[in-house]
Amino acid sequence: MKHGIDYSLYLCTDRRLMTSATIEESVEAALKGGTTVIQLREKDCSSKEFYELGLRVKKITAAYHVPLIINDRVDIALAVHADGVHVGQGDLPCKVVREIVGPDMLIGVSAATLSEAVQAEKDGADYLGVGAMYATNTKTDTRPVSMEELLKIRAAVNIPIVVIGGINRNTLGNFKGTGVDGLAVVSAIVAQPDPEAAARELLRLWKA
């Protein structure tokens, strides 16, 4: 699973924004629309709830042969046999995460500067989430990344990059030709009246 992953359309879940009744429905709709990676992001539930939800979502992503990444929680990622874990700059360092999860699990790292990106690759990250590219209501504590910084990061690292932060059908065209591997989105799929159609449209526009 680790090599040859398609990062084209990378969805981060958000129960506060979703139009679907459950996380599972939101994820399945996105997968039907062609989403290529799912990151399960849960900030406000107990470890037990996160674990149980992770198991249910893993069944769905496995049926679609799409990797499941757990946000922040290395313990949950291991417990549900997720395909990967994604950490931010305030979480456990990538190097430590790699020691815990071993060589086979995917590790994604959020980076907003060239030095963070280079360090993440050095420490064993498999891909980077670079942003926030635009202001977003999904996360309020983000650091803005300029297009210039993104291009510097792309030139400096060899691992895949997904851009995040305010990515939607109106902004995704700005990243064509930058060499990034995909788009990480939240509300552009989960907050739409028809998440499946929204995912399909984003993928079509990105690949066009």
Given for the second form:
Number of protein chains: 2
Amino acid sequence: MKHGIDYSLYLCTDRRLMTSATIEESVEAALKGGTTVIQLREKDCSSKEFYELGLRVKKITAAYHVPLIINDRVDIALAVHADGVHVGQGDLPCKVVREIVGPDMLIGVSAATLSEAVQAEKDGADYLGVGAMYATNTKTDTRPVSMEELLKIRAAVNIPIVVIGGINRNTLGNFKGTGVDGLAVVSAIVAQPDPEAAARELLRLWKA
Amino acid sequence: MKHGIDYSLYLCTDRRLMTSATIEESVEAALKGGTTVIQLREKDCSSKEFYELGLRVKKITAAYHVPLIINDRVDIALAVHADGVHVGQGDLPCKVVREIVGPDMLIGVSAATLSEAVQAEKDGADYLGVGAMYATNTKTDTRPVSMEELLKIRAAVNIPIVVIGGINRNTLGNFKGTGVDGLAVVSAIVAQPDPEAAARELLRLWKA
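For comparison with the form predicted on its own, provide the form predicted together with another copy of the chain.
What follows is the entire complex, opening with the chain shown before.
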């Protein structure tokens, strides 16, 4: 699963913003619409709840042959046999995560600067989430990344890059021709009245 | 480190209750007073902060040849090379934790009933934290455990038991002769004006 991943449309879940009744429904709608990677992000539940949710979501992503990536919690990623784990700059360092998970699990790292990006690749990251590209209500603790910085990062690292933060049908066109591998979105799918249709439309616009 | 552990005086840290300026000072004072096990419990910091704190505390506990146990976060326990991890009934299941950490890391499990205790031993726990024995302000989500239930648990399992919840110099005498291996405390050490003296006195009273 680790190689040959299609990063075109990468969804981060958010139960606070979703229009679906459950995370499982939100994820399945996104997958029906063609979403190519699912990242499960939970900040306010117990470890047991995260684990049990992870097991249920893993069954769904596996049925669609799409990788499941767990945000922050390396132990939950191992416990549910996720395909990967994604860490931000405030999470466990990538190098330490690699020691824990071994060579086969995907590690994604959030990077907002060239130096964070280069360090992450050096420390064994398999892909980067670069952003926030635009102001967003989903995460308020992020710095904006300029297009210039994104292009510097793209030129400096060889691993896949998804852009994140304010990516939607109106902004995605700005990333065509930049060499990034895909779009990471939250509200552009989960907060829409029809998440499946929203995912399909994002993918169509991105590939057009 | 896994075998031959002295569970006599088991401290769970709590930064909200501590009289010391830092967790490191709180832990070192407890160790100077003879505390035999340290459990680091953090619920409101980032993974990176927990990791960095864990590394600093590990240096201190190692200098005193006392095991360091991380609460809940199996990934942090692995990242800081802690001696063990402690899971409650709302954390990752013991059986899953054992699969992740392998045979050598200590696993402690919180148990409030005979069935939870028996299951934990069956699932590979190395010791039990049984409680809350008394009402306590430290944790408000716990059920009280009767002395009768504690004795049933002691008779049913072979692994070491520490009692927790409202254990202090006034209540510890109730556990002499019950066959439990030690006392787990929070405020009876960290919330005292002189944590080192408090630890020393608890140990003296328990061994008397």
